[in-house]
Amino acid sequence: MTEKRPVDLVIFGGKLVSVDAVQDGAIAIDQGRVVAVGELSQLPASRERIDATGLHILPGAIDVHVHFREPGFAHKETWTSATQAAAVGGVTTIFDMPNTNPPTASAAAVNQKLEIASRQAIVDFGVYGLIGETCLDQIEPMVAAGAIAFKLYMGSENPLVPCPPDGAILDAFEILARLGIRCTVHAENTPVLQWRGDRLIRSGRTDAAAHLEQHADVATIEAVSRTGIFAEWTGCKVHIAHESSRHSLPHIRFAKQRGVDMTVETCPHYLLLSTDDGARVGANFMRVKPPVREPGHAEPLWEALRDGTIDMISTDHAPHLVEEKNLPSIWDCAPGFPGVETSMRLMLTAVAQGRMSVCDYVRMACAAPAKAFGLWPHKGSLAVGSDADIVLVDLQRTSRISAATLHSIGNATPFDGFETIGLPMRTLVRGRTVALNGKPVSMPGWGRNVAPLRQ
């Protein structure tokens, strides 16, 4: 009889979590793969084995809306330096946004940002193709090429991303509904945005608060209640982006009772942050859309991310210069935060603080995703069959955040000094360690396109 070949890689000694339960075990790896999860003496023998001794194994983090810079803006964030920042953090899966230059609205688009990728990224990546007025022609070819999916601007100011008329959202919706393919949503009403923005810049203000009053909370309803009614009409599968105010989580509840395929994202800076945090780190350096809000919203999110009406939680990656986010005017000043190295570190904290357990954290961060986009269960599963993508933790490793040392570029963010408990101590993306007690170790180009598995 001939003897088993040895797989490739045992991990031992730690405690597997998975959405129901936090249990001792080992896991063994093949050609990528997750081939055995029991006890160590029942595992196969192995070429590598790792000692998990006092550590989580947990699934990698699935973050479903980043945005890496390239093409067009390298100077602010690269491919490398992103999922460098991703392996770190332990996200081993990350779609990209659309909203580059040239923005991904062709096939072409998709080919040429794929390209980049594969050439860059260390862990595994997906592409999102633009809804666009001008665009609908491309959405199937888009498919063809390799989009993971789709994101629309229903509230946009970026002449890269106009938000599109209703008339070409509800085409797109057709066409995603026949491909079964899920189209993500910045929810906020485009008119709104463009009138106030206009009537406040013309009355003078520049205050970090005009912005706010700019992206007032009603443009947000509206455009998640017209986002289920269309998704309703067509069949569309659609995912909110960046929930940001608890005054939209009756009308998420009331598309999904109505049985609308919706799934909703929230950000750590919506759940962590509010305007007070402004005179911690400038009020203008605060910018983001849609905005951190009053406190207040913070309470219903949290909520609602653990009853489910929110399903998961992203980064929304938008990393700028500290010199973008620090001018006077606040319509001067970058929007958004990098996120992608610091989230599963700030979400552990709260696991630590008992506002959720790990194993919602691993319903949330993995699992959610994975089944919203078509990846589940080959991602967000430590299942036999799933690819070995796990993050090690060291849930009671204690640490800073530190701009300075954050992989990104672009490391201007709003938790800078944060302490933190919780921490990724080795990242996996496909059986490979792709980063190691806080810094990355893969070669650039060992990631690849998922939206294969989608099919």
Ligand code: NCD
The other form holds:
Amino acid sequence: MTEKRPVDLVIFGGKLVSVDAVQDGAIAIDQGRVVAVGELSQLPASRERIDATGLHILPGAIDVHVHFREPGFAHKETWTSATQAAAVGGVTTIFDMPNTNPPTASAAAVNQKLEIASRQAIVDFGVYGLIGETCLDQIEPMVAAGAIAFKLYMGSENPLVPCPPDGAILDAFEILARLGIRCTVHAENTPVLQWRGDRLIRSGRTDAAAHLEQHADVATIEAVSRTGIFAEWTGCKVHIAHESSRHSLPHIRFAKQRGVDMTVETCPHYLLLSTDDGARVGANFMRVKPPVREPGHAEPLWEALRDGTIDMISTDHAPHLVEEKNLPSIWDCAPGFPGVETSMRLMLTAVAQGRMSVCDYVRMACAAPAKAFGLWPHKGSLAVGSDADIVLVDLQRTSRISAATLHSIGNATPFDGFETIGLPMRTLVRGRTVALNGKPVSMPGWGRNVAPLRQ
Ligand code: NCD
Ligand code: ZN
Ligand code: ZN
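For comparison with the form predicted on its own, produce the structure of the form predicted in complex with the named molecule.
Okay, now the whole complex, with that chain kicking things off.
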């Protein structure tokens, strides 16, 4: 009889969490994959063991909406700082948005970003290609170069990533439908944003409320609805980014009922903040697109997450320096916040408060994004054969978020000082520990492009 070679790693003593169960069990990992799950006594011998007593074992979170800023804006964030933040936050796969400089709008730009990411990343990554009216002929070359999906700025005030005309959007959706690749949409109506923005600026408004007036939720309701209509007509799979308004929900439900392959994300800031937080955080500092709205939206968004109208949690991780956000005129304040390091602990706090179960969290943060973007079951699952992307979390651990200790360069978070219950203690990407007890275990270049896994 030949002795079996020991596997690389066994994690034991913890509770395994999947979308439908929490169970005592151990997990064996070899060459980056899960090779066995079950009782410790039944698992193969291993060269290394991790004792997870008292901890829950979750698949790593997949964040399909981040802005890691390189190339172009390394003073706000680098792939090193951002993926360290992700690792500490329990995020094992991210998809980076194309509003960098240069924008990710050609095969060459995809290659450039993949090269930067491959050198620095300690978690796995995907890269979005841009849908732009002048680069429709680049869609296929960008896929060939390794883009995971595409991003359409339907609502844009950024000249680097302008909104294409509707005709070009339809053409893009037809191309993507043929390729079977999903399009993530920043769903706001650009002419509405421009018209209202110009009017508010002309009238001399510089206060934070003017940003909310500019981004009135009719702009997003219309764009979500138009996205659904264009997706139905073309057969394109679409993904609605950062849903912020309860008034979009009937339009999302309508599209889904009609069989449109529409997935939807929302972010912690829309679930946990309202304009009432402006007094505490600073109303200008809170600027984000789409805006954090008046009280009354969060509860319906939670309900939509629970009933599946909203499929997943992302962060729209959009780091800026504090001095870029705290300016006297709202129009000068950089929009967005970092998110990858704080999202899991904020959502686990919601679990502790009984707003959802830990299984629901795994569905929203791991399984749903993997399924939507063709990475299931390589990612988002701890079944045998899946990548060993794992987070060990202490669901009881209380702590306080401190902006100063975040790993992002642009660490201006509205969640500074938030008390959280539940903390990622250790993060593994394909079997290697990339963060331990709040510290990144740096191994630049360990992260890989996930696009080749897409099916
Ligand atoms: C994003 C950014 O800073 O890149 N900002 C934001 O307010 N969300 C852009 C975006 O997601 O639209
Ligand atoms: Zn956006
Ligand atoms: Zn974004």
